[in-house]
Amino acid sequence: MDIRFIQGNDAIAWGALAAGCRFFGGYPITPSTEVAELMARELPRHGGKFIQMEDEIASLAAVIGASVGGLKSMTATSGPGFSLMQEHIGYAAMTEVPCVIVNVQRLGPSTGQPTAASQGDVMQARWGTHGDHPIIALCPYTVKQCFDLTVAAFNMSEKYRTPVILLTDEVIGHMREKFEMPDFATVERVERPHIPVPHEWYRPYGDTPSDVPPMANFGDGYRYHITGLFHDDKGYPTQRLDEVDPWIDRVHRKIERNLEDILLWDEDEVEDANTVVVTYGASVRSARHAVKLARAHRAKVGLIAIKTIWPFPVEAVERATAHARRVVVPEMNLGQLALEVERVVGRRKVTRVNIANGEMVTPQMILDAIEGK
């Protein structure tokens, strides 16, 4: 048995390596560095490539690039980093090239205050490139999801052909936790799927009934062209909108068509809860420590703890706040997911529990917005 005490950043390397990733292109920036001094020093023990970009532009480029070669990949970085990612991910997205992007993110706006947490990028992770286009970003809130979610991220990326964001933040970041390291042969991969058809008949972004057409590797002899702007089913620029259109409804369908494979939260206690706590990453810890002294008083409250929080859960919080009067969204921002909780239950019923500086949620103003305080 392989016992560890590691922190999230180690945990997050550790989860790219057993997931198969054996590309990272970054570049340093707190508080993430850890994940690429890891990667940079077990890539080459596992047969991969490390390389330090110019920049987080490049860094996401040369991952595009390797993933397209064959090699499942990935960068990390923070919130100004990401904000530079942007671009980049947008043409991921269009394009259909699976890549891993980890934020770790730290407080802002601009360069902020590098050291402290923040949890002030959930919407730029949804919105923050232009178009209209899905995106799958996982939240953990332990150093055992650290690894856990980073192999998921892999795999989602793959199976659906799409970046994914892992968004996490400095405190889980640097929090070190007891963590049983698994024998990688045992961890569920999700890999290419061979191609089914001669070089002739390929069509890199055709109709499938799973939606997600396979993906050649370049220098496997499958020639085909990758363009940012809309292309036909060869990967071809198009303005027919008889092209465009079914392009624009697959890549949403591949996911919306997926949400039970994609979506994932922990509950407790929601059944019959007058008051539920719905939250995310580092603030999950503060809302069970404020809800576990809540029903010490033996009020009636439940928590959600989101780890899916892009697509947003909406089932999940319909059904876990269904019979709440009161509803409390905890976050280390002044209210950005809190907006998806109001627009699914109702603002009346939001109480949000905001914090901008650099420092946690705390259990105490949880427990008073539960009080009604």
Contents of the next structure:
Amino acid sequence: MDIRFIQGNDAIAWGALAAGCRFFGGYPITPSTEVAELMARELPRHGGKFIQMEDEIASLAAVIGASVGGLKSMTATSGPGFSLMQEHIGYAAMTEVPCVIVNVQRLGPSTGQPTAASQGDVMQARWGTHGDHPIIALCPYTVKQCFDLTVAAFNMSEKYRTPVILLTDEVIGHMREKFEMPDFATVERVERPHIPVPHEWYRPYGDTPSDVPPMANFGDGYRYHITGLFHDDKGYPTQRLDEVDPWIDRVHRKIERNLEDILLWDEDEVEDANTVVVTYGASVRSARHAVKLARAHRAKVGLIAIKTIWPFPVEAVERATAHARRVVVPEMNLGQLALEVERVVGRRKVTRVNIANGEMVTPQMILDAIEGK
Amino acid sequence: MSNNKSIDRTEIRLAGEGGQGMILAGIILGEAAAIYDSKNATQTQSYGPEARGGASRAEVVISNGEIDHPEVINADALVALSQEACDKYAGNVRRDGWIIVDDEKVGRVLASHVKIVRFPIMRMAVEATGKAITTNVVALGVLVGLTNAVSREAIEKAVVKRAPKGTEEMNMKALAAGFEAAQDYIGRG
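Having displayed the form predicted on its own, please output the structure of the form predicted in complex with its partner chain.
All chains and molecules follow, beginning with the one already shown.
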């Protein structure tokens, strides 16, 4: 057994390698730099390429290009860089190019505090780029999940031809924990499908039963056009309503019809709970500590730890909170995912627990909220 | 152990100035617990944007069970190598916990109902190895010698693993110097 004591950021990089990532384009930024460092060291050993770009705009452009060229590709950044990447997140969504964007959240806005923790980019991960677009964002709360959800991020990005955001935070990224490195051969990987038609029949954005047209890599002989403009099934710009409407429907449908595969969450003792804590990322750690203490005092408290925060797991939260009188939502921000929880369970039931100064939510803050203090 | 009897946790905070090796000491302690003692451990850190200077701290939580909250809630032991670190964290040590300070850097210790241990940790490092850079390893020897947070065997293996090639012997000397001082202290009662 290969047992290590490593950071979340290291586990993200190992997860990427295990998933088959062979290109990293990025610009180092605290608290995500360890991902780039490890990829810079390991990618050449795995037959991949690492490029440090001039900024984060170029970084994601390079990642999208590498992915179109046939390599599973990723970048890693934090708030200021994530802001710069928004334009190309939209481009990847529009062009349906698989890629993984890691955001290790730090305290913002602006340069903020590079080494301080935050969960302030939750809404930016959903709506940071303009226009209606589908997105998947995954949120680990252990070092092991940093590995597993990075693999899941690559697999979902390939399966659904979409950018996937791994939205972690400074606490989880920099935290070291015991981690058992799996044999990469045992890691489930989704590879790009073979194109089943001759070159001249290929439609890069055509209708298919799965709503995910197979993607041909540039250089494989399938000539097609890629643009951020609305496009027809060959990729050429269009303003025809009978091409625009189906496109926007299809790219949302390809996510919505696969929620069972995409939505991930953990539940602790929600069955008899009259109070349920709903949270994600580092705040799960504080919440689980608080829930265990409350349970030790016979309080009927449960926990939902959300791992897929976008799309938001509406039905899971609805089910788990059905009998709850109080729903507590701790976050390292002034209330972002709380808006979604309030939408699902109603504003009156929700007690928000917020901190936005770079420190973690403490278990005591959550206990106080559970007890209605 | 601390905070609440229903949750098994040993919480250690190592604090000083950036460059004193407190974060590396935290990593070594966490590795000793997680890998060589086969327990669970988390290590977290807090530091400023500077490479040297500024406040720096590492926190290690050790448990036989799952560790949820990864940061110190109420420390079982604090190692403070600067006055600022001691002032900031001395009040967050549990009753009968340990505060270990470098007495050439820390004067006042604002805490009561705790065991306060004063050693010239950096001078001990220079005397044992000729290098102040081993101060953090001496501090680990003192800490583990006093608290048994991890086994001696585990901390020795963890120090050797993390020591740059060729410095293993020097670091073992530093660790031993810390243990010796801890044993003298315990022997004195």
